[in-house]
Amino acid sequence: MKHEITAKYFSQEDLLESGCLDLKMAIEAAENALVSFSQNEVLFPEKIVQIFNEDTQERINCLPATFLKDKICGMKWVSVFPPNPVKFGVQNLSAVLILSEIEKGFPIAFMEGTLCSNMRVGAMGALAAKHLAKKDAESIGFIGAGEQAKMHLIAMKTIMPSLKECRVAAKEDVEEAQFISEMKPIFKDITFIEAKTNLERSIDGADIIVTATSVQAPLLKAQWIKPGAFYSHVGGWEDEYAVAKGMDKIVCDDWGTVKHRTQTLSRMYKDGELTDNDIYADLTDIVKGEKKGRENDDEKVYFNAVGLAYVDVAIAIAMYRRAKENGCGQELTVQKSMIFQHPQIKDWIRL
């Protein structure tokens, strides 16, 4: 029909059995999307929040994004509620996202949305460990070990081949013991130690490290920290402020937004400990090669991530692609016809 508006929707089975979990394709998505954003090429409009909580921080964000080039905008609606895993047993994070092409404005996708998140999470870490992390890393060390811990290990064992030994330490050992059992099939080449809720056995001597967890204090400590380590911090107050002060270089996928924001270096530019002259480069400097990345074996790197939204969305289109291609998701009718133009409107209205 003249006026039938139809899009894809994507479950979270539909892109995994289409070949979405690419962290090649993630990383790629995220280094493009960075050049673009750039060059001009992406509107980012400021996200809405919606807190539920204060004290727990339970919230719903929408966060939209459009690639001119693609002639396609998204948004992506999560909601992030911490205290979900003790109190329902269920997960903290969920997400879905919108794609319209902006021809007509019409819908094109609906998507479950945290598989790409946590994809967006690991692809951004492993793109700065590209550019920061040794060349022939061998040892990956984990504080947390839920579902962005685990999408990490895949982005950097995609961007690191070498890498051949993984330690984890959680707030209990039976979360290492999952993250293990649920990794250690997919990776046989790499040994994985349980740390037994020992941070500083997780951590010491890793050549990359990784904080991943919701908690609020400063778990990881600047003597664990070995010359040449690269450290990706993915949450929000993770590790003592000596961390950032040990570290050669300090970059950020956006500055700008993290010290605005509760991450460790957004703390210690509000408490006067760091300044905007202490931070190294944006990621998108880096890739740009704008600003040289590691410069020596014995550098100390960290890189702090906010999550730019514009990410995902670009992410979103290649999963959307990807899936699509494939054959893959349900066709739905947005709309047939035109309200008015319903030939049985006159029975439907209620008045």
Ligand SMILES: NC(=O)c1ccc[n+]([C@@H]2O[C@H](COP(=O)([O-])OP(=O)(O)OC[C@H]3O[C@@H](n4cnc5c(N)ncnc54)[C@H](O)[C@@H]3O)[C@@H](O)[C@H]2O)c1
Given for the second form:
Amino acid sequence: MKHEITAKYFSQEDLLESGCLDLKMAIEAAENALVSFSQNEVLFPEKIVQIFNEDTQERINCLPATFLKDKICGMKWVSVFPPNPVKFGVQNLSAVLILSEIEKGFPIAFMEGTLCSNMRVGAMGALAAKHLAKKDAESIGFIGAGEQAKMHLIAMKTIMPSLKECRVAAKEDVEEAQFISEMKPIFKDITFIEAKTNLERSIDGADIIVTATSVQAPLLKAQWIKPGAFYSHVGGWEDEYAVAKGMDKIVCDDWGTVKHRTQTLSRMYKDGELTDNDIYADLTDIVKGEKKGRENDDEKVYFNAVGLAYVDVAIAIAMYRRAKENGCGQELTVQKSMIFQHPQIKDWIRL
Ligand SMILES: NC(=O)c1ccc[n+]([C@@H]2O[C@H](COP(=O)([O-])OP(=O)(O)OC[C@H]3O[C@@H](n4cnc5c(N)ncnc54)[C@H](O)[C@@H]3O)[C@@H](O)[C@H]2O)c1
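What I would like now is the form predicted in complex with this ligand, since the data block earlier showed the form predicted alone; can you produce it?
Okay, now the whole complex, with that chain kicking things off.
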């Protein structure tokens, strides 16, 4: 058995059943990952993008990262097929993750990846809120009621147990109702309010604001944002330029990357409406205490994460450890032996 290679396989259900939907764990992993990266303990090569349709942006991306101290290299393989909901009535995003140890270089785990990916988005928003939202935030307002919005609520409530009111606006009433029917049983101490597609009703006066929509339009208006609010921007172009202009602090996960993408801040930068000097900090600077977080109760703060895949890998490592510890997942045999050491090899070869 000297040449046997085994690894674990974790379906989404294995991960859920083994307690991996733990945003506290994810936020901690994200925070540690930001610090490790800043200390040059993470290898993070450029992602590989394959676009199959320029119009619809159907694509599969390959995003690797290595945590040198953990001796684990990982890769997220993520498909984004925007026409899926309309064309096939299915989700547009799917992902798998592979982890390998880097002593022998052998694979150790294959796992479903949307859970980890969505947890990373929520964890980064909540990590930013930990440092930049009001400590006693009570109300949260959403524009968008999809998968990211739901995970963001779980992450925000984890970091901010004081939240007791959640307002939600989506494109259709039915999506708001679904959001509430899925979230209400999880959070009995939160009062949920459907905004009936009235975006202002969802946002006006909220302590924490989240936009997580699939549309490219300036939905969020600056006049709805009260002093002291924290805004987590998740999607693409979702807010009018006046929103960022009216903020006291703008923080990104990585401004150097954000400015070359297509979010509102990136558009503003390209349109000459925002410069490097308008960005207060990257989240890592705040996590490490090199820049201050919130400094008073009136500050309005804007947070935009473009998505750093090394954070996905860090969360995947934490999930792998949790799931393995709890005995979940299937043992996979990747190979039992070297190719030509299989006794049956002469019968298996097709000549
Ligand atoms: N920043 C990141 O790291 C990151 C990671 C993953 C996804 N995203 C982005 O997050 C966004 C949301 O993703 P999701 O998986 O939750 O999508 P989803 O399809 O599950 O939900 C999208 C939501 O947008 C709402 N919406 C669409 N048009 C609207 C309108 N005109 N007014 C109000 N609401 C409207 C829909 O009602 C729906 O509730 C996407 O843009 C996605 O690309 C960002």
